[in-house]
Amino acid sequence: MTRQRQAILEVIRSDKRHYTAEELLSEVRRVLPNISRATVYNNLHALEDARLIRRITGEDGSDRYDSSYIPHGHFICSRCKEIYDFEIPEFSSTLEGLLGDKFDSYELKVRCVCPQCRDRLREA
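Structure for the listed sequence, which is one chain, in the form predicted on its own:
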């Protein structure tokens, strides 16, 4: 794995955030100041093809990147647009039962107002 690809993967795996490509570019430049935008985008595609990361289309239409390929859903805040992971173990087994076999992946997006935005609304 190239140094650039490794740096991008490390940023994505560093926390539970779902970074945009531009956010990743900014973060990776802290370690590799000369990395180009094209290199970041090309490596994101390669990491996605290798199933090391997953691309999620956010509410604003921008792609965001998830460090986990383990089947799970996403809460998407309709106010701040942040994306949060959640798992429903029974959901995966239910899908397997319906299909009669294992499945590759699923995309479950639940739109809501996140706890932080709910708190801000209450304070206002």
Contents of the next structure:
Number of protein chains: 2
Amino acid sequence: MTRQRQAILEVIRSDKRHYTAEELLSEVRRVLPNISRATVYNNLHALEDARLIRRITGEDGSDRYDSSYIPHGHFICSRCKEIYDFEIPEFSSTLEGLLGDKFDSYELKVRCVCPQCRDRLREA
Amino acid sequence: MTRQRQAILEVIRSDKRHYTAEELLSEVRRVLPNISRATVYNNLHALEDARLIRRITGEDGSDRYDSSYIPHGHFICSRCKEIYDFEIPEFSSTLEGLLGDKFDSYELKVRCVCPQCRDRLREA
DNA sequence: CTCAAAAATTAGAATTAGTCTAAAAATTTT
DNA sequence: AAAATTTTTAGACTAATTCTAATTTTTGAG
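Form predicted in complex with a further copy of the same chain structure, per the form predicted on its own context:
Time for the whole complex; same chain goes first.
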């Protein structure tokens, strides 16, 4: 666990946001101004291999990182693009039942309008 | 519906595979040798807007296209990377119940080893 | 039918996210 | 403390996708 790796992990854990690698690079540079882009990418992979974070694919195609390795649902607002976590009770067992076997991981993204945006739309 | 758009749609519908844009480009070129890459991308977007196909994000980051617009699960073999469709009964209503509202669409990817690869692994 | 306007196509340049490389720096082993 | 290993760095590179500007095709009004 190098200073760089530690700093990256701290930023990811500092907020429930789902950062992109590029966002992490600029955040971490506030602390370690010389950290390189490749180091961020290397460490994101290392941290995922170590099961400390989870990579998810953002709506725009760029990867984002979740401070929890445990799979869960994400719902993405079709308006503001914000990503929220949510749990589906028993979902893993449901999936296992359907597939008839254990699985490695899953990724669930639901696109819908978030409560805030719904209110904004109602006003307009 | 131009010749180009028609040809792209036909290739997508010709097989239950989930093609990448690049694969579609070379397939369609067998029929329309001068079709340009940009046309394929434009039409994939147009076809998705028209709800005739659905874009899904492949494991490697490149987009893939599904000949059905209706959301359903995909399971992706961790070994051979093949993508299979699967249905979860009542899943849409479950999601609606959890979110307390209608949603636009969802994308569910489950990573696991497919039956063929499991057999291959057992032999080895 | 025929001209103008709008939409789609084309080739290729540009952009973006991510990976790779080789040298330098840091860390660990002995 | 020297040698071996791992990590970091800057920047080159790649792959997928988007953008651009010119051309072609299609549409629709007269």
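For the two forms, the rigid core is made up of the largest set of C-alpha atoms that agree within 1.5 Å on superposition. Computed from a predicted structure; not experimentally measured. Positions refer to the first chain, counted from 1. Shifts are known only where both forms have a C-alpha.
Undergrad: Spell out whether the Cα of residue 79 moves at least 2 Å between these two forms when the two forms are superposed on their rigid core.
TA: Yes: residue 79 shifts by at least 2 Å between these two forms.
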